Each structure stands twice: as C-alpha cells, then as structure tokens.
Amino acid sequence: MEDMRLMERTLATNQVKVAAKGVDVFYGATHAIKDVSVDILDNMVTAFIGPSGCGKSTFLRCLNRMNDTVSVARVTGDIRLDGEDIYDPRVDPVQLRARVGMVFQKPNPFPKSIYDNVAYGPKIHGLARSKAELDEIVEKEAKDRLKEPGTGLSGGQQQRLCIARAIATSPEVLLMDEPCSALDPIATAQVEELIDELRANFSVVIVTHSMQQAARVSQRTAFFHLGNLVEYGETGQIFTNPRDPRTESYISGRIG
C-alpha cells in the first residue's frame, strides 16, 4: 500500500513524458513485444532490464521509430510524446529522432573531427542560423580538442562524444541501448556520472544487462521477460521488494 502511495506521489510530481499503451511488435511472424503499457517520466532515468532477447531493446527502438528501418517489423498500439501520437502518419521520423535522441551499444563516432561530430545534428536539423551559433552549440557540449578526430579517442571518450552528439540537437528524451557494455569499469563510471547529470534536462531511458548499473543510475526500472513487461516501478522497490515472482527470480539469479 505504501509503495502504491509512493508511486502516485511520484507520478503527481513528475510529468509523464512518454506514454505507451498496448504496444505489440512483430518481426514477421515473431511476436516480440506483447501488450506493453508504460509511462516514462520526465527528468528521471528509467532502466529496462531483463534477460537477453527479452524485448527490452526492441521496445526502446519503438520510442523513436527505429523499428521503421526494419522491413519486417510491425508496431501496433499507442505511443505518445507529450500527448502527441509519434506513429501518426503526419509525424516525420527524422524530426522525431531529433526530439528523441539515441546512443548505441558500441561507440560510433563519425570519421571526422570532434567538432564535426557534435555539429552534425544541429546542422542537418537547421538548429543553428550561423557559424557562430553552431560554434556555441558545439562549445557547450564538447569544449576540448575540437579539431582532433573522434575516432582517435579512447572507447569511453568516444561514447561520451556520441552522447554529446546526441544531445546537441537538444532532444527531450535520450535513449541509451547498453551504452557501457563495451567499456572498462573506469569509463563506465564516467558515463554513469554523465547519465546522472543528464536527467536534470532530459528524460533518459537506458537498456542495461547490468542490474548493478540499473540500481546505480535509475530512479525507475522496468523488468522485461519473454516479450512481456512483467513489472515496472521505483527502482528501490523493484530490487528490494518485487511484486512478481519472475522479477524476484531474475534479480536473485535464478532466471536470466
């Protein structure tokens, strides 16, 4: 009962940024996501956890229509960003992805300078009216070593560059698909610190295979299993007092 009251207070004080209702995803005949409904709050880090192949990355890709790029994928249900149906035919997916940025598992800087990496998004979306405005955006996100090649950085630096590139378009939501899985512990800690800072300005959703990472960086956690959203709630409650026995089995290591 106390958990429910806490959840109601949280929902009352934090705006719902992304609302998904009855979402199903099919890859051809494969039913990958089954009737998922979830409210993702603004200015919070939401973690998606679950075993490999459980659907967490597939669902994440629904939130900026990345599944549109897969010819056999079909998404049904309702997903709204600030109340706007993101699958409405009038919504331009390119413009949507400027509002809902994404950082991938493997750092993927362009083979250009750090400056050009960060400037790319604002340039193609017309967010800077002049070179001076573009310089200002880039300086804000990546002040040092702007002329150096992005590919010459360490793995952790490359991933932080990719995060800077993603937020240079001033998105409202930032999706991160296992952003630390290719990084060493020191680089992981630096990225986690950055994620904590980002939630002041963005709604952050992170897919992670590490329950420890979810516990460290997120305020809310969703547990996926076999394409179903089994449980969603405040992170501390999910890890210490899960309501569903499947969640408890996963957290204790009995399934995974």
Ligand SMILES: Nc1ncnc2c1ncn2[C@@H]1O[C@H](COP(=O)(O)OP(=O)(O)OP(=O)(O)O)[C@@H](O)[C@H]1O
The other form holds:
Amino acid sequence: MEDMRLMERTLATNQVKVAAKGVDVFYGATHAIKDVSVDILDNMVTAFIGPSGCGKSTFLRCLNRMNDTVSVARVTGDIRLDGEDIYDPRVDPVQLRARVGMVFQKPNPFPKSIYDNVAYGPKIHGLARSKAELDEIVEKEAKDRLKEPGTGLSGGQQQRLCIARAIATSPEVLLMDEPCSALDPIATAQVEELIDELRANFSVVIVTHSMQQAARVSQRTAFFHLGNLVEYGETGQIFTNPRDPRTESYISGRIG
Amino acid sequence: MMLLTALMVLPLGVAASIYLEEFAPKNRWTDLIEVNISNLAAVPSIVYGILGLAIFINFAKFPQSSPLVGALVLTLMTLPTIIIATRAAIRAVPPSIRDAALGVGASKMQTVFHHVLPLAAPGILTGTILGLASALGETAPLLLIGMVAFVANYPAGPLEGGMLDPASALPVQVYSWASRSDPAFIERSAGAIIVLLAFLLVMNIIAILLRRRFERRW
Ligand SMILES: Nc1ncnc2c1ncn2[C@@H]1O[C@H](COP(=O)(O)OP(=O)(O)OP(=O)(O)O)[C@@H](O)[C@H]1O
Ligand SMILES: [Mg+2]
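I've shown you the form predicted on its own. Could you give me the structure of the form predicted in complex with the named molecule?
Then the entire complex follows, led off by the chain already shown.
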C-alpha cells in the first residue's frame, strides 16, 4: 500500500500543475511583482519565502485570482492551471477558486457551526446531492463537536477548521498564506503533518516566514526579494547550496 | 401607516446600501450619490412634506390626507438615515469573512447574501428601527399633506382600502388636540401621547430583542 502510494507520487512528480510566466502585478503605481515565472509541480509542497513586503502574498493571490477583488491591483502575464489560462475572460474566477483553494494567514471561520463551515463549500458547488452525502463529506474532514460554533475554537483549531473547509471542496491546488503564523509549536506541527498528508492528493503552495518550516514541509522553495523571484529550486539545494548571494544572506539571517 | 413605511423603506434602503457598498464602481457618480445621501439625511422634515404634497398629491393625484401618502412621505424621509446605518453595518463586517467566502469559491452574490448580510443584520435592524421611531413622532411633513383634517368617520381597515381614506396620525392628532381650549381635549391629547410613547417603547424593545437574537461574535 505504502509502496503503491510512493510509486504514484514519483510517477506524478514532474507534472506541472500551475505554470506562471512573466507575471507582473501593479497596485496603482506600485510594481509589486516583477516578471515572475514559476512552475508549480503536482503532488508537491512549494514554499515561498522572502522578507516582508516582497510580494509573496500578492503572487499567491494571483494563482486563484483573489487579486481581482482588490480594485487597484492589475495583473499581467500568463498563468496556466493544467495548461488553461486562468486569466482568460471566459474563465469564471468563482469556478477557479473552487479548484484552487486558499487558507489565509488569520484563521477566519464563518461565525457558524463547525459543520456549516465545512459544508459551505460543497453546498454552494453542488458537490453533494443529498443531506447524507453532505454529512459524509463533512465527516471526512471533521469528526466531533460539529454543532459548536467555529469561532469558539482556539486559534490553532480554527486554522485547522479553515484548512478542512478549504479541502472539503476537493480543490486541486491549495494555497496557504502563512497558515501557522498565529499558532504555537504543537499546533504548527499538527498543521505541518496535515500538509504532508495533503500532498498525496493536491499540490500545495505555502508562504512562510520560518526557514525551518519551509525546510521541513516543502520539496520546492522559491525565494522572493523586492518583487523579484531570485531563486527557485529543490528545497534541499536552496538551503544548503544557494546559487544567489541574496538567497544565501537571507537564509543565513543577514537580510530580512 | 408606520407598517407600510417599514415595508417600503427596509427593502429599498437595504438594497440600495448593498448595491452602493458591494457592487457599485467607485467613481465620481457614486461619490456624488454618497454626498447627496448624507445631505438628504439632514434635510428638515418639513421639506419632505412639501415634496410629498407636490409629487404624490398634486402630481400623482393620490387622495389628500390618506395614510398611503403619509407612508410614502415618511419613507422618503427615513430612507437616507437607513441607508447610512445599513452601509455602516455592512462595512463593519470583517473583510476576512469576505475573503473566506470568496476563497472557497462563493460568488460575490453568495458572499453578500450568505455571509455579509446575516452578520450585518443586527446593525441594519437597529438603524431601521431608530429611523422608524423618529418617523413615528414626525408631525411637520404630515401637516403639509393634509393629515390634520378633522376626521369624522373611522377610517376603514387597511385591508378594505382604508389606505386611501382620510386619516390622521397620532402626533398630528396630539398637535391639533393640544391646541384646543376645550378641557375635554386636554385629556384626549394626554391619552394620545401615552399611546404614542407606548408604541415607541414597544418598537425599541423589539429592536433590542431582535438584535440580541441575531448578534453573533466573531
Ligand atoms: N491592497 C494593496 N494595495 C496597495 N498595495 C499593496 C496591497 N497589498 C499589497 N501591497 C503592496 O505590495 C507589496 C507586496 O505585498 P505582499 O502582501 O505581497 O507582501 P508579502 O511578501 O506577503 O509580505 P508579508 O511577508 O509581510 O506578508 C508591498 O509593498 C505592499 O505594500
Ligand atoms: Mg503576506
């Protein structure tokens, strides 16, 4: 069983899930992302690291068109999900976000029960034809205390609820923007474990400020600096043998 | 009449606020509308009375002193207040909730109707009831549309077309009774005032109860 999964993983390893080419993002006159090209691979965790304000969140939000909701933001370039241009006018950003889920930095459960939180995505996308099917989807993700309000949970539990809510719609790509920044080490470890499990079914992109976390959970790492993608490659290589002097000084703590 | 006002002003006000807050593009037009709404909220009520007289009675030829016209005038009058309160309530919903809904793939409409509106409901209700409460005590605009006429017959019930019969409103009644010298009317106006205050109290209690029910923490 384990072997099979491993084999599947290696077979799928080099498939490009999301391909970004020459992406620029402007906030009014601010040039936040400068000509970034990245291939995000399937069944892998890709980490985005870099100093604050370098555009990690901005780039992440391009991948599910959340920047559409920011009126001053303008995105140019080419981003393809499975070869399909997601900025094509025929693509519905709402459908896209069902395929590319997102977990935010601050846990933001709906002020409803845990059940309703998890069930919301599948419900609006018509993934369940009956109440029983819906129950089944929810129970896959959350086991107990289903009736309790999601806002009554602790921060770490809320974040895991948000992850459950995001994966309940069975997206193909999961974007996580600093999902552990508000969590203690134990909750962080739980979330990281979860991320590793998720890799089997999704491709995961995670923004993080913790080098250790990037090194622990990711297979690929991208280092951003002042809106540029400085270096992108295998996590091991980035951390042990960076090619760019800026990457080196960042991971050794000299710029930040 | 107040019920009719509420029925007209609530959907209109909430719909206008949702549009302005969530869907309208930000340009010179919407800015202009915004400024205008705040100005309208400060216009003295008697001006609305004249407007009502000109539009509803002289132009649209609705019968004078009818509750229908009264309700229309009060609707116009409370609309800006309610739009302002509703927009404030909508704006108070944390943006992270919107992100959350959009992030799981809800459309703009679904986000607004499933999440933003329920969370804004307590604020909207409070604003509406406060707006209506001020309309309840309004005399000046009603004087102008002729709701002072001495009403000899009981107006027919609202379901039998009473909305078009001449009628009077409580505050107007108080005004006309209190200015008579006949001592019998002093008692009457005192009675009318008590009824009016009781109504106000009941409305505010309803507002508080509704708010308690809808209130949620996040
Ligand atoms: N809504 C916005 N309007 C205008 N400018 C913005 C907006 N969002 C981000 N920016 C600008 O874009 C740049 C990149 O911001 P971004 O949030 O992507 O950084 P980040 O790498 O995620 O930082 P952090 O690590 O602190 O989260 C910043 O200079 C910021 O000022
Ligand atoms: Mg960020």
